[in-house]
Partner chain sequence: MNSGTTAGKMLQPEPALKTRKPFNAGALLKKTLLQLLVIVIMALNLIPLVIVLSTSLRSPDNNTNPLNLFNELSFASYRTAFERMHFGTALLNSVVLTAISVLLVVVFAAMASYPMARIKSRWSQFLYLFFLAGLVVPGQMVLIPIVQMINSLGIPSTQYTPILMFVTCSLPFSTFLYTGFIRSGVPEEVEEAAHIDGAGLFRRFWTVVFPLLIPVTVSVIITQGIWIWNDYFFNMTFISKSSQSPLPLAMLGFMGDQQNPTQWNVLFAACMLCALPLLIAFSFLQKYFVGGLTVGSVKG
Amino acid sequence: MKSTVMKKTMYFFAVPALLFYLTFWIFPITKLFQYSVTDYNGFAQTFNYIGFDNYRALFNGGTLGNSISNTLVYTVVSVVAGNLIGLALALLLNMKIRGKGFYRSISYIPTLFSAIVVGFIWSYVYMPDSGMIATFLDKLGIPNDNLNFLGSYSSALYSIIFVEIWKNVGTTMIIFLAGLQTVPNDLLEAGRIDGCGGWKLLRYVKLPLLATSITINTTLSLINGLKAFDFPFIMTNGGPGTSTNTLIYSIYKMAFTEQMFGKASALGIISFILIIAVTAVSVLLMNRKEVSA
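Taking the form predicted together with the partner chain, give the structure of this chain alone.
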């Protein structure tokens, strides 16, 4: 019965999507492997095969290590801080507070803004002398002449990570809030009767039941962080120096500014492997946690 209802001809339904996906995504990706062993510059018709020279140059140069470490910092900080803040907001706005619906909507607003607009707004916020934070400190009488969020080597990366978190925390919060609605009330009641305080209720009742939400939020922000491009591109151009060069921004710069598409492809292949490995390992880890929780 089943096999006559669910025929194999059903696979034809996947053809249009597959056609798009193979033509404009998978095939171009395979081309990257080819270009990564050439000296192709991105537009000339001819290029030479140069073996693994691109890879060798990358491993000997400073760009690879620098971009990987920037990307990992970007990812770890935005995943951990983004999820903690999102969870805290969700817990707060899940309590009996007047106007919580209104606050929930408000916290979602930044996610609606285009990355360009967000980049512009936060460039103003961070700007030395006349930016928002600087004028605030002026009003409070706090000296801030040395404060340059986007211009200093030590703070630029963290400043753009903060923008990333600000933009995405609304989504994280909404997903946690949805998860919190699935926590049965009688379970919380039972916990309270057994003498659990707020913290214990959170740790032993709510968090285990939020496992799915945590997995989803972590995976989404993990992929987001590993693919980070927008804010280095709009706000810092990778600078000062190379302090905000993420992997994807480095690839972009190498391909389009320095016109070394072969080398950029090699960096792309390395990033690709790194992104897949990190995502796969963390998804597997979380799945195991989720089952045991």
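Could I see the form predicted on its own next, after the form predicted together with the partner chain?
A single chain, with no partners or molecules, comes next.
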């Protein structure tokens, strides 16, 4: 009887967390749905319900398509390149080399800095005239008159993606490195005895055993890419033009710069559905590969 009472009272410990979840997650999402069908500007206490006009305006205009395109490019490049570089670093730093603890620490250091610090540092690095890259090329005698990474429509997005990868590759590397520590040496030795070279050991032994690490890193990179906001905001303010407008940055700009809170809410709902759908499909596919591996 006593144990039954104790089990029931344990549910009361979940109440604070439930209240926190309802207040800061469910309630805002519900209000977002409400605002998405209004002309609310974020300031006036009165607003009109306009149905799905905000959604129609988004689909008929160019903002949604441009934002989705930039976000998908940002996500795909950061996921693929970030994971390949992280895996390469993990494989390299898992070898028996002198000072590998030092190199592991150096590789992880960028992760410790905030996005604001990293954004400002790389904004200086990318400066056309007096930035680090321009100065280095000038010392080598290489012309850099047309060098403008963040000011060029074609290179701005990829320059920001590189910064995203640089900042997060340490986390990716650590997760892969942890996975490599679990690969049995006996299995690797058996593969070498059977005549497997380095590539075959990687492909047929190490990668299948890294399936969980690959799933974790891919999911984290996917989420970071789909909700990209920090670096487009800090480094380019969405420019030049709309070349670095991501979904989250477009929501911010629409709501707090253009005072179209209702339309921004509609874009937020679309972004929410897109991010959930892409992440869910990716996780399901990765889990299936884990099981088959």
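We call the rigid core whatever largest set of C-alpha positions still superposes within 1.5 Å between the two forms. Positions refer to the first chain, counted from 1. For clarity, every value in this text was computed on a predicted model and none was experimentally measured.
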item: Threshold 2 Å Cα movement between these two forms for F12, core superposed; value: yes
